[in-house]
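Here you get one chain, nothing else, as structure tokens; it is the form predicted on its own.
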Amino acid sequence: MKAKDLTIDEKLTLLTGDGNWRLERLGGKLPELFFSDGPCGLRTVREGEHALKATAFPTPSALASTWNRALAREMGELLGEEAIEREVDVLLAPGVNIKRTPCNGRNFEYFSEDPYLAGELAYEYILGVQSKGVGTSVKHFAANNREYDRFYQSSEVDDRTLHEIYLPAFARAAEAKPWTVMCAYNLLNGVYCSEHKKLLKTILREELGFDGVILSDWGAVVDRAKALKATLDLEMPHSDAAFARLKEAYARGEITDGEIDASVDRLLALVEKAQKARPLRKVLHTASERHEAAVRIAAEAAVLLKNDGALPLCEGERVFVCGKKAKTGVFGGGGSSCVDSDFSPAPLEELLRKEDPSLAVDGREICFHDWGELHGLFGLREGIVLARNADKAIVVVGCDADTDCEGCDRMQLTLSPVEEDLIRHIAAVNRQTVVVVYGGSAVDMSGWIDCVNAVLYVNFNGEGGNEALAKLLTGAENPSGKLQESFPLVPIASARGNTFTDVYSEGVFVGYRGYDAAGSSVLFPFGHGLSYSQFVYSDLTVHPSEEGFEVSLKVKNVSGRAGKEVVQLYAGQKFPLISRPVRELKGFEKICLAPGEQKRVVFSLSLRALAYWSPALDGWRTEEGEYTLSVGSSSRDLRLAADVWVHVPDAPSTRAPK
């Protein structure tokens, strides 16, 4: 079926959508298309009926956690196969906006703050769910990056810094095939992503190569028509309005019938799309292994930032646990991406006696809802005495739901008075006390890390985080977690702009290349992670290659345990003649090493993944010059460097600095 076989009332009731979650059906004529969220467990809510039970797998956030591109792969793929089971068929993930700062309350559907990160893994998840026959929706296009006055409020964003930050994970996601791109709420330079046409039109089709739908975000079209004319092709959830002004813009003219038959066909060339990938719709995996791929995801995805012995437990070893979060973990965070699991798990300190039953476990929730109630009152001091007499004690504590969520912003970076004060406390009368970390972006802990032996960063982990923490704390499994964003001590980019404006006067110098451009301290840098293994680096060489340069070197694990290691590229221009960041990252390898065991990494680097954005020629440039290429565990932990010469015979004319 063509836009040509259709009336045009049909056309205009087909862009408009069919209540919360389908595209019209006109009758009959269409088969049912339905969409659903969201990007960490399907949030599957039928007109009339609750949300349908699913599996709550960890966050985007903690996905990139594991910097893991077949986790990635994985996590899409098993998505895709609850959507089979729940009769969905375009899944509203992945959300690859950039975390520009930690103050975003909805940093934990996002990737990463590097744009190369985010694209990777996007780019995998959309190939595991779109394996399934499902269709995926990258999102939010683009630079949506606080939620404070999404509805209204600009991002102003330079030309070279909207191609060097916020598009390339766009680009990357794209060169996957989404079926579907979501536009965001806001406006880019004063007019909605839903309107622009030089965002949706000449970058993102037309730059970006994307050809398929573009959808509104729900309730995020001003004026149809105008959305019409920028090539949104459908508006989320349906709106009587909406058609009646696509109407009465036809008949003044405004808006043509080859705009409207080019939306028209490309959301039957959606539906025709969906229709014969129905062959792949194979379930492989039961409920109970999509639990513990959960399980495996969380594990690798929690970050060791500081250990001074605590870690792992030993045998026989007496332990306490106490902590509100030490209950059921945090499955995620609040708004759309909610899961409705009915997995209910079990308390830390049960599941740490399964995984060793030689430790003697103790546990108290210590569950406090006022700061009055921390002092003085009996389950404190109860705590305390159990504290003193333990070898070890775990305090769980972090953000969740209420703090991280969609539609607000998070207004402070640490945690509450009554958790700091609470850990505060335990380490006073334990020296060996590990703190366990929730959160969905970035936790100011210069509070208190400095009288903690151990911190355990692990996201929000899910319904299977509880089992993956007791691995880990047990020495079951190693962590191998990096951070995906920088733990500062003084973020970038914390204001939130004035309800009507947010200029992004940082420019490309987002997370790390802000911190090191800036020589700033930084709490725990980008690529950050520690494992229960040590890792030497060695041997690395440089050759040139047909597109750029190979880059290898080796890695060894020195230690007696087989561990996980994320070898980390980066590259920077030793003297730009424009503004630049220090070191950018540009490759990642995770590799598993057993004890002794040495393995050759190689990197590919194109003369591409060197070049920034010139406004001045309109494109991509290349500069010929000297440039550092280092590797290392983090973007603050280069083990090892060499510096090259970066010959370009087309480019424009530069001189040696003197």
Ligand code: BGC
Second form
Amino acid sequence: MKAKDLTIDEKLTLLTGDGNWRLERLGGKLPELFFSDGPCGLRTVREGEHALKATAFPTPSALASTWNRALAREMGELLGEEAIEREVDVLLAPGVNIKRTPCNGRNFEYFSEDPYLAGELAYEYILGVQSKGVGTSVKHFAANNREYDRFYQSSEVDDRTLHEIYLPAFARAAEAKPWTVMCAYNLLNGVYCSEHKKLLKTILREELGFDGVILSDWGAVVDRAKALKATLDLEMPHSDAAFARLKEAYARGEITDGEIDASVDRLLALVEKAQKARPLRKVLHTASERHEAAVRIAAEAAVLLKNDGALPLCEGERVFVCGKKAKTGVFGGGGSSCVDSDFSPAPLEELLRKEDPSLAVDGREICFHDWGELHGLFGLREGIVLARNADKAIVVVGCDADTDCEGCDRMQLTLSPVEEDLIRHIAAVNRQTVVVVYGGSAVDMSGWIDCVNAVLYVNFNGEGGNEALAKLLTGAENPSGKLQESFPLVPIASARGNTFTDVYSEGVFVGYRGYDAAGSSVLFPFGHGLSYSQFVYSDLTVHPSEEGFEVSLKVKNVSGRAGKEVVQLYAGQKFPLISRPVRELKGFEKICLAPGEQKRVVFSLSLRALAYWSPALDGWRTEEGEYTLSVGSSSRDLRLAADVWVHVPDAPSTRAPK
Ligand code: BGC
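Now that we've seen the form predicted on its own, could you pull up the form predicted together with the ligand?
After this comes the whole thing, all chains and molecules, with the earlier chain placed first.
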């Protein structure tokens, strides 16, 4: 079916949804096309029903902490299968916005502060979901980086910053051919994203080559006719006003048949694509296999930030576990991504006993709201005695769906005073205190980190979190997660803008790009994460290749324990003609090494990857000159480096080397 086969009323009807989650069926002319959130599990709400039960996978920021492309693909496939079971056609995910500041209440739904990492994982996730014949919706396009006043504020971003930081993850995602893209609530440089023709048509469709359906975020359309002119195909959810507005605009000649037909044809093509993909819709895994995968992903997502030897736990040790979050863990943040899972995890202490029966584990929730409460105080006193008598104490704390939630931003990066006090009280009586921290974004640990022996940052890791945690603490699993964002030392002002505009004055210097340019210390750098194994890097070689360079090195596991390492490649231009970050992530590989095993890791680095967006040339430019290529275990633990001269034929003149 094509637009020409429909009446004008049918066409205009199709441009706004049917209810909350469906495309209009035009009285049975079209089959159903059903949408569901996304991104950490299925939140399927059929009219008049509560959300259906589903697997709560780790959140995207947890997935990104795995730095594991294969896991992103697998999680996508499993989400696709769950969508099939729930008769969902398009999953409203993944969100690929940049974690511009740790204060964004929705950071847990996003992958990283780094566009390359975010893009790589989004690409795999999309391929995974869509391999099952289920579509995706890459969101929220674009520069949607905080929640406060999210419907009204304009993100003021210059062109270079937009192209280098806020668009690349969408560009990479577009290469995976997502069926749909969802526009953001905010304005971009004074124009609502839903009606931003340059953003939607020129950039997304023409520059990034996206040829699918653009749909609105729920309620993001201000003027349906203007949105149509910007090539926004579908307003969600249904709005009577949208139909009336389109009809009136059509009667007045403000919108043309050509504009209407183009959007209608894209919507009809989406329906056809979903029908044609039906043979791919095969469920190959059971619910319990999905749960097992959620446990595996959660285990790889945990980042061992500090370890002065308390971890892993040793055979026969007496262990004391406390903290309210040790009971069920924290599945995810709050808002539309919240998954209703019917899995109820066993408490951590029980799982530790199961994982290693030689351990003597005692646990207390130490439930309190205020130390002044008698009950809380007694609990704390008892906890202190138990912690003193244990070989090791594990304190489980962190953020949750109340602190990290769609619709509002975090006001502070510290834990609650009560949780900080708990850590300090326990650490005062047990020198082998391990702190497990939940979070959707960076946490300020400066008030207590020096008092504790080890810190494991587990993200928001879904329904399998506690099982994964027990394996990591006992050493049955070896931590291999790396931070997908910097943990700053200085307090970050909550990025609130002035309720009208939010000026992106830091430009391209977001996250580690900013800290490195300023030479400032951080609590933990981007890419950081320890292991129970040790890895040695050697033999870096850089050879010119057809595309640019082939960078290769060897990594050896010099410990007696099998482990995984994320080898990171960074590049930076030495004397650029324009201010540029000192270094930027250009490649990563996660490798698994048996004790004593050595592997060669090879990266292919294109000249294009070394480019910056030149406002002067209105395009990407790789400058001729000297670049430093470095490889390492984090952005600030660079083990090997080489300087290379990059020759760019036919490039604009470069300053001659002195
Ligand atoms: C969120 C989207 C979500 C949609 C539907 C909006 O409020 O911003 O991410 O997909 O609701 O639940």
